[in-house]
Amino acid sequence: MTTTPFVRDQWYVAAYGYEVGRELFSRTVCGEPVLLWRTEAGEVTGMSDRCVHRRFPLSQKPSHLVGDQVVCGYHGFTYGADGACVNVPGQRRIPRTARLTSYPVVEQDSFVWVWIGDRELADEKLIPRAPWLDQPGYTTVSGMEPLAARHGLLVDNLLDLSHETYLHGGYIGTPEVAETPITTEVDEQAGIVRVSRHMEDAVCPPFYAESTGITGRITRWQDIEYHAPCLYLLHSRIAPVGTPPPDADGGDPDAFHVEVVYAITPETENSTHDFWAVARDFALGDEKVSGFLHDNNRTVVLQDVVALDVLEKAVAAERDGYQELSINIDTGGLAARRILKRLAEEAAR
């Protein structure tokens, strides 16, 4: 498996909007360091991370921000929200290119997206949704943990789901996942990957039994979304057997809903960033169920991250022409695959 080239016209989450305050921030993105923070009117504002003059984090102490402009903490260099350079110490003369790559971001979704490339290409309304992340009649826990591995590897994680029976088997995996057919569909087009396994009869996991209450045997839906490159989305149905389908509307008041959201974004060409989201209509205001969803995510999440960052090291050493094998329980991560490598190969031309 080849690391995929960064796909850089697109948007890429860089934070969640709850990390980017007062204080300056700063995360990697496609090997672009993007310092963030918020005006005071309380605007995301995305620039480089290095001053102009001798390459000084700005997001590294004595930096700081007086107002809405960021004082580099090394040689007193001093921008304003755009990126450009108000004062150069020692003289009135500004250098004309003393000027900061500005970043087009946009807050959405509890996501600060960060467009990564043309800047005159960044169009909102290619942003990917995830409504229920910040939506009236859902709670959400949610985190983020580093990836030593490729981004291409957290993508075929995400679309094979059979590999919950055995590596995360005592939390959210049961024989039947991985027993279960898939059905996959294309949009080559719009880049648009649904994956989903619907399993009628099956044992209910502790993730899911000690969340909703249910005892018995489960009708389990998983109904994956991944929009390259960044945004993956499972949408969850679960449901005692014998529960009624849904209505032809859409309503469906006896089943649980959980609304699994992972961003995927790659830090540099061979680590990530991996931002996950769990969002339920049920239990709204149960702190317990939170705790206990936050903390049974996290370390399925953190199971993922250690088996990665062990593939990773596999991959890297791994001879030239090496052919790996695939099966039916792939189709979804090879027309990923597929998609990535279109992306790229028409950003390089």
Second form
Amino acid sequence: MTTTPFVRDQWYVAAYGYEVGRELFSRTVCGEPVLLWRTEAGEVTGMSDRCVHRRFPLSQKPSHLVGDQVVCGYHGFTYGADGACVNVPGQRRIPRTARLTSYPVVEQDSFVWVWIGDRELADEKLIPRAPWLDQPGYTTVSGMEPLAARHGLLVDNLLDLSHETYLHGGYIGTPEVAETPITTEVDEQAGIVRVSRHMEDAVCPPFYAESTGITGRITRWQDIEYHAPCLYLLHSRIAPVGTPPPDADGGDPDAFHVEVVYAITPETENSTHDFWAVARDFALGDEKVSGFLHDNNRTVVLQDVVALDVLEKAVAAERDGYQELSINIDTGGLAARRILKRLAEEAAR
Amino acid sequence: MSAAGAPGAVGVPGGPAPVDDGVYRIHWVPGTDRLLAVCFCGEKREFEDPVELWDWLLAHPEHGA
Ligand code: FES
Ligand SMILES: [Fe+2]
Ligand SMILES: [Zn+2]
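Would you generate the structure of this protein in the form predicted together with its partner chain, following the form predicted on its own above?
Below: every chain and molecule of the assembly, starting with the one above.
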């Protein structure tokens, strides 16, 4: 099976802000190795991670930072924070073309977003928000797992949570997830897919029982909001059965809220950075709850990673146009695929 | 987001009329295996297969008529 081309003119999460400091850091986004580091003033800057001279990766030692300049560890080409070469060995003249491609970078909601396409189109206002990750009133745990599968498989996976019942039984899956009908809303123009599953009377899975302390049955709402191509939000509401619904102005004091956020960033055509974060509005700052949610969510993410790594091998070996069968639960996933396909087609033009 | 699927959701019998907001809405008809596709133009139809549903939603002849 052939994969779709990269959609370069989009914002992608390249890293968490906490991953980027005064050490040279590299991550490949849509096939482009991106070098990230913080200036002395604390700004994140992004540029190509390949020296223009002989392509040595600038993230590799003995390459290093001196103040706000990167010195290539191979022959000493030196670059400023804008990517321009400021020094070459042995001669005074710096070739005009000695400049690293630099990438627009925005740090927001704990993420470092990067734009690797046409920089004229890099409008910060296009970046979808996940404010809970960096907001008073929430405590967040997060991580990133490398996925050896094309990003489309992770989008499929996240848009259909009925798989929780089977793949994540005993963690976040209970029978009600697969049994409860969904509602799907698609805004083609904005590239947003919403899938809702409201379970009014369900078993409380260990993930929520242990973190909230609820012992009985729960009302469990899952409201997914996928902002193609990169950001996935799952608004999760958990409350003991009988808790009143949110009031008209959005107040919902008796329920527990968990904002599960994924950033789905293509690394190569067949590999993906699987960023995950879990923000909660209860047990704030409680280290024990944080440790539990971190370890449990990571376990769940890794269950998906194992499954999708296997699935990637299987579909990669298939001929183009292989058969699949879609059922009701796939309504949102089909819409997401179509939006991704449209973006890729627009990009190919 | 709107409590989609809840009684009173847009396009569902008894709920508000579809609005021309560019949003397609698909409701799982309670107690059945069928999906109700509601276009923002006001057209709606039931399906048993989401692939056929999307083919119709994106290309129904009545759209915008
Ligand atoms: S490869 Fe960087 S200076 Fe030669
Ligand atoms: Fe999963
Ligand atoms: Zn229509």
